[in-house]
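Single chain ahead, by itself, as structure tokens, in the form predicted alone.
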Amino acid sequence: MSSNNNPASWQLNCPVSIPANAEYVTLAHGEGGRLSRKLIQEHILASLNNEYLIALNDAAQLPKIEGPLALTTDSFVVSPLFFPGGDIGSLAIFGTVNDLAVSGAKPLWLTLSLILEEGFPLAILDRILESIARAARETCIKIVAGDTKVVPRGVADGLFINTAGVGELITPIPPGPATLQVDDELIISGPIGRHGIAVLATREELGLEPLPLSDCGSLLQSVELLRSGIGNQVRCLRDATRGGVAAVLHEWAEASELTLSIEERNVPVSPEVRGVCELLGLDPLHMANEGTMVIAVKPGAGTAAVEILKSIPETATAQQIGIVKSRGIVPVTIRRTLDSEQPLDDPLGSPLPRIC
């Protein structure tokens, strides 16, 4: 995305119409003076205002929490900023909330830092801030502190976002992949690879009809249902972002020193994702997700877990995809459609950089 003040140069994949007399971010907006205050008051607070932000203190004053807390941080540099099914704003909120949720925490508070490029249209910033506010309301998380910096043209590709999320750990807390045992059952919450393919199709202008939609969304409700439905039967959960499902399985195999085995025919893949992957020689198991998680449960709990997930639209196509075995020659195996079991490679790198 170009960083000059030509409105047409900012239109790529952006749903906002930018008028010829539009206002743009300048370096002065990041210098702490009058324009900084104007940016905060008229744009950021106008969208994100709450009882914590309104004070504009250097640090948010938060209420006491009795139990242990979970803390996560993340940075978002997706290109393009808008993609089918979401944008960098909703991605930042859902990505942070999902990290807390799969760790066993109820999301409470979030900090939000914006790194803006000089020349960025304020109309696009407003659209992204609206998306941030909408996602925060959906997940009941409060944005309590933030920061805004402006960098020279060509440095930030429009907008980067950094977050930190705080949540209250709720029992039972999933004990994690190191506790996996033989015969534990593996589940995927929905079709895989949708985010990676949506970003790829948009960035490369593949002209697909219909456009693949990202799964960018909240996992909070599905995690809460699992907690209330099967509680301590859950071993571990992980949102399968960069590196996809394959990366999660390899991380769990390394932590547990066991072999994780999945059945390809059981892994849900949408026709759009399957078609693009076959066309380009990609493996859906290596493609990024932003609203899909891998779950490991104790032996015999898989059927109940899938039924719980299928009770809500977001995870209605959840499937049990495999089991945990004693450690074999390779850490992760997959039984392909021709009934041959073979190693599932650990991704060495993303087939598509900057997807989150």
Contents of the next structure:
Protein chains: 2
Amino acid sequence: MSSNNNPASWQLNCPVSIPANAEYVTLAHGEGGRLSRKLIQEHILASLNNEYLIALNDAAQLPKIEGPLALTTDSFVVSPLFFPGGDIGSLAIFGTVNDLAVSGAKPLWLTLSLILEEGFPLAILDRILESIARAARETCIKIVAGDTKVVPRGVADGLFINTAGVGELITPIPPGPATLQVDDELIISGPIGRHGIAVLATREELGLEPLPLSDCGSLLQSVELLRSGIGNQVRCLRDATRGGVAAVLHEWAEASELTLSIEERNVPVSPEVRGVCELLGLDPLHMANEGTMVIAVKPGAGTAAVEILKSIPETATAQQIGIVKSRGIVPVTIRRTLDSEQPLDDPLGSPLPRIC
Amino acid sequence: MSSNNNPASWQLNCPVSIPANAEYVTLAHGEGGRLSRKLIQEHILASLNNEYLIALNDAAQLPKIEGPLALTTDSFVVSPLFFPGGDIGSLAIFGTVNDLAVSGAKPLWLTLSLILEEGFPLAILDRILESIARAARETCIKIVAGDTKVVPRGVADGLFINTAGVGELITPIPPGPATLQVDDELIISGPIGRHGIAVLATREELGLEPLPLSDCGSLLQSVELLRSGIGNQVRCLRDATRGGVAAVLHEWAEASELTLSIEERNVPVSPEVRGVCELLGLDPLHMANEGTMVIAVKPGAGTAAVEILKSIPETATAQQIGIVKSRGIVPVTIRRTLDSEQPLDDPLGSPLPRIC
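May I ask for the structure of the form predicted in complex with another copy of the chain now, the form predicted alone having been displayed?
First the chain shown before, then all remaining chains and molecules of the complex.
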């Protein structure tokens, strides 16, 4: 399926066994005629139906939103499609829900667009649609509009997904990284690097037992608790996806023109992630997360923020990891073990393509 | 670039010559680090900047909308990327704007997500971004959020685009095809099949001179004129994209449980489209359009609708093509030349994959 004789993305770690009489996606499924409608009705609506999607109009007609809006989009090209702790479907929903949540919005509606490769098994698509439906239920969002395209064998890798999300901004809206001040406190919501390592270990077949789990999940509840508890103390939040925590810190340093300084010993890293990173010479701070966020709060509010996060299981290991300082020579510093501060690299690219 | 030794999609009909020192997309451009930010700032923002996009947050923060909302999404995988009359960029904007327009909404904001293939020339990306910017200006919409992913060589075909669009529903909102009644009148806004034939002629290198032009363009003005002129008389509108006019008529027949009946001699078809269709045994009614819509209006309102459409150049050849009848044996009938009525096929798939 993929062009270089590797197993197709959907074969690796796929939990679905393909029966002998399996049905496969054909080009005609993407062309707007009867087979397109059959795919939509028997597969997509079967998993995702709701009062808006059922209309199957060119655009969903939705009720008025009272407040200002948030709008976001993400495409997902993760390889493999299934990884420990999630799959491309749950990733697509949680990724977009989290983008809305950390922007200060209550997620309401999502669009879902599939680019399928000719020959993709419909049984696997159904499994991914179930995963999408489960993640949507968990986060109380509705998928209200969609699109399906099919491309010939060899010009995709099984399945790419795009989601776009609309949310309602809820006061107080975090004012963003440009408002960071000296002595603001930096917090991480949980152990870092889990998604990147889960995908890497699966894709490279590292033979780890058990495979480390991705943190792929919703940040909605933790953001809501922070808002209701210390909403006016929060400067900014960001889920640390591609580029990891290091990329977030560098973006915030650039936006604020200050230096962000962290202590390595305060950054939670699971033993599995630490083990793989040491083995392969990777820095967990550069590894992707899909349900872990960096938070900046006003001076003195860090302890309260950590306590709020520790009250729910998803963020039970939240930690204060550093503070904001006046602009020094480098934008982001890290104190590793007992050494003095050193620069934390801004990842140029990533050690690992296609993690989301 | 594509897997089967055909020229890459971006080589075919590409108006950009690639200089010797050209820069190409690398995997690192998609990984959220410095190169991702460089791609966004030097290429994407350079073409598309506005007050919302510049914030580069996880989600755009947007003002409140007064009325109810419309939300839509589409992915674009057209091959080739450039065709006479448009390219994947203008197609992505007009496609989503038209979906909002025919749903009764004023298009406001779009998201833009790019899936790039490693090795894609940045000069071609810039050309497509300019085309996106031009189409956005023409339709007065803003691109407020985006995403960029890069996949390895051979697992995409140059560039796939996803757009999602948010609009404000404007009263009177067309009530939709389920409300169709006997004697309603069916109208087409212009000559049909132009987009499908333009893509086909380019991709198959049919050697036609001049190449037939796609109708790729905005339906916004024509929909607004219909709304302000005879808004309460309109039952439903639909841009006849994949599956062509035949697919729209079949969807409406299914939704209304009535029979839709058209006269072939009233359906406008350009000589170029007719020529190619006759040569290849294709039916223009099955060919895709990207700026042409079908409209159903209440009995007696067809003449006014056609007159309104004829007042602007984009829809100067609008025609009434048929009427709605009580449900007969088949859902859609056509009278060809002097013969009696015969069934119009519902396309199973399409004569032509990847036209949008």
